[in-house]
Amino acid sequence: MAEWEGDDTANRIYYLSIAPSLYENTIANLGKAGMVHEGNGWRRVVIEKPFGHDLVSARQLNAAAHQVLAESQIYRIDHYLGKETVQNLLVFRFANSLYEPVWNRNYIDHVQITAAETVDVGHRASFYDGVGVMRDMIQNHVMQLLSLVAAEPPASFHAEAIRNEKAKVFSAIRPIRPEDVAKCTVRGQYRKYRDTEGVAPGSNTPTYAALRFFIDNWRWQGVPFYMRSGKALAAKVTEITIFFKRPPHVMFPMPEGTEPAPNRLSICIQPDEGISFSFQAKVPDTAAEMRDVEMSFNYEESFGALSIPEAYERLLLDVIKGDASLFTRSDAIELSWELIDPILTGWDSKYAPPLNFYESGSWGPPEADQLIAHNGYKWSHCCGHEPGGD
């Protein structure tokens, strides 16, 4: 490479897409070789998720890491970031001023966060079984979407300024003790998973979950965010959704029992990249009879089909460039592994909830629809599909 470049002004970017178990080792020896010193150019490390698998090993890899290498030279990379909605989400609340003055504790009533897949384990059971649902899509992709969604407002739009926002929302998340889990989540596992080749027979490893967090600060004391994920589900779909509260007086005639729907702000990530919002409006030729419409935005229908780059082009042009903006810091790592740590210590214990089976092709098992109706609401619809049933 040495001969190639001619001089020490050349820029570098080494991958890492390999198996987690060689980061620590491909790092060192990167270092040995002095193939990560900065003369002239730079030197950019960009490491695959998962970034450790516990608490323990996430602050082992980051001080691993950090012999060789300067925080600002790693770039630890989730493609979920790198998508076009993702990035919006930021825009979309502090650049406009018809949100940003409502979105608190005193006009939101809960917030929900879906990231589904209509894939099994397939192909990666052997790795999946070790893995499960927390440590392979909450503890990162969910986790960095609330965090996104909570923030407060950066000082600026530099990377520092806003991964500061983030990390200080993981630090206010409350922790679900192991005590607690059976209250705050839900476990499960589709009834095929176990005769899938590469699965340990009788496994309990979880293929859905869903939990209750909420953020002790002034700006969300008291709202609670629910989260959900899982495999063999109905439909691929990410999104999230802001369910604002209802109006405390309602002066319209309404059959008895009933309430008009919330005000409903959904986020969709994949795969029909948007934003929708729905709102009250009177059906017409009836006396005050109400009806929930849509104001929508479609990506692809405003911008044109080919103006939304794969998330992994994004990202790859920000190391480039050297903007980690959307890449995780080290504390904002080890901060959601003190958060996810708690929940598979209790998983494991005597406090554990009961690992309920459900249908491939299904929202999940029914729990997951009375952890949150526990609190009186229900899973939204996503993207346009019907939550529950088969």
Ligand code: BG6
The other form holds:
Amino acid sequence: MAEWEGDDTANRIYYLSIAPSLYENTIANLGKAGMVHEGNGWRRVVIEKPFGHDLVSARQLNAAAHQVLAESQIYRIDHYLGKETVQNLLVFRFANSLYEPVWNRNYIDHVQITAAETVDVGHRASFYDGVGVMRDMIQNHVMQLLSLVAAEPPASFHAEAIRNEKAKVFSAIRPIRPEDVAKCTVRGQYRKYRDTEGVAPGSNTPTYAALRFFIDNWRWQGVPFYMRSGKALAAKVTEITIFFKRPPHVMFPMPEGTEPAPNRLSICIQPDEGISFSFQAKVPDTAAEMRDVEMSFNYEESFGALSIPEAYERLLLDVIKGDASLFTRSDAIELSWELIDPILTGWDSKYAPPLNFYESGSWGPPEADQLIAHNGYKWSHCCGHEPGGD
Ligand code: BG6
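Since the structure above is the form predicted alone, I would like to see how the form predicted together with this ligand looks, so please show that one next.
Then the entire complex follows, led off by the chain already shown.
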């Protein structure tokens, strides 16, 4: 490469889209061969997910990477952060003045995050069977969404300012103890999973998870954050729904035992990228009958059909520019594993909740509905995809 580049001004990106078991050796050998030493050109290393298998291995990988690379040379990719709609979360929250005053425990009742997929594990079974939904989707993508919903306003748009606030969210989340997993989590597996080539006979790998977290800080104390993700579900949809508190008193006559639906803000990450706000409106020509109506923003309508680039386009451009805002820092990765590890430990122990089987094309095991119903809630209907939701 040196011969081909001619002098030491060339820049290099090494993109490790390889089996995770090879990351450590590859990085060490790049170091030994002097290939990450920065002369007049820079050297950056992009590391794909999964970054570690658990907290210990993530720490080990971070330590190995730091042996030969400065943190500023490492770009841990989570492609969800490259999604336009995910980046828009910061703009929506902090470039508008309307929502921030109500973005807290005084006004928000609970938050739901859904990352549902219709695809099953297909030909990726030999990778997926040792990983499961917690490591494949929750530890990274879903936790990243949670951190952007819950973060305090960063003081600037600089990578470190944003990454500091996200790391603070992770450190404020109350870990679910292994002995509490049956109370706070649900795990599922679609029925045909075990018939897939590459899946170990009798595999207990979960392809679906639903869980409830609390964030112990002033802004979020007592507000449940529910999240769920799964494969072979009824729709491909990723959505964050903020449920606001109901009015303290309803003066309108309503049928016995009913109350108006709460205001909801639905942020559709994909596929119908947009944001909608649901509120009550009076049905015309009635005394005070109410119905849910929506104000909505849709990317395509506002910005045109080609407005949303591929997440990777943006992320790879950022690596070239040296902007790490949309990449995960070593501390955040470890903090996120600190929350996922005890759940996985619980799932492997006598405290584990049953592995619930669900039909492909359904919305996952009914136990997930019970998890949320326990507090009187229902899963959101997700950009209109899920019939029968609230
Ligand atoms: C990947 C997971 O990180 O994200 C896959 O490994 C999953 O299992 C994919 O299907 C989902 O990404 P997207 O962008 O299609 O929601």
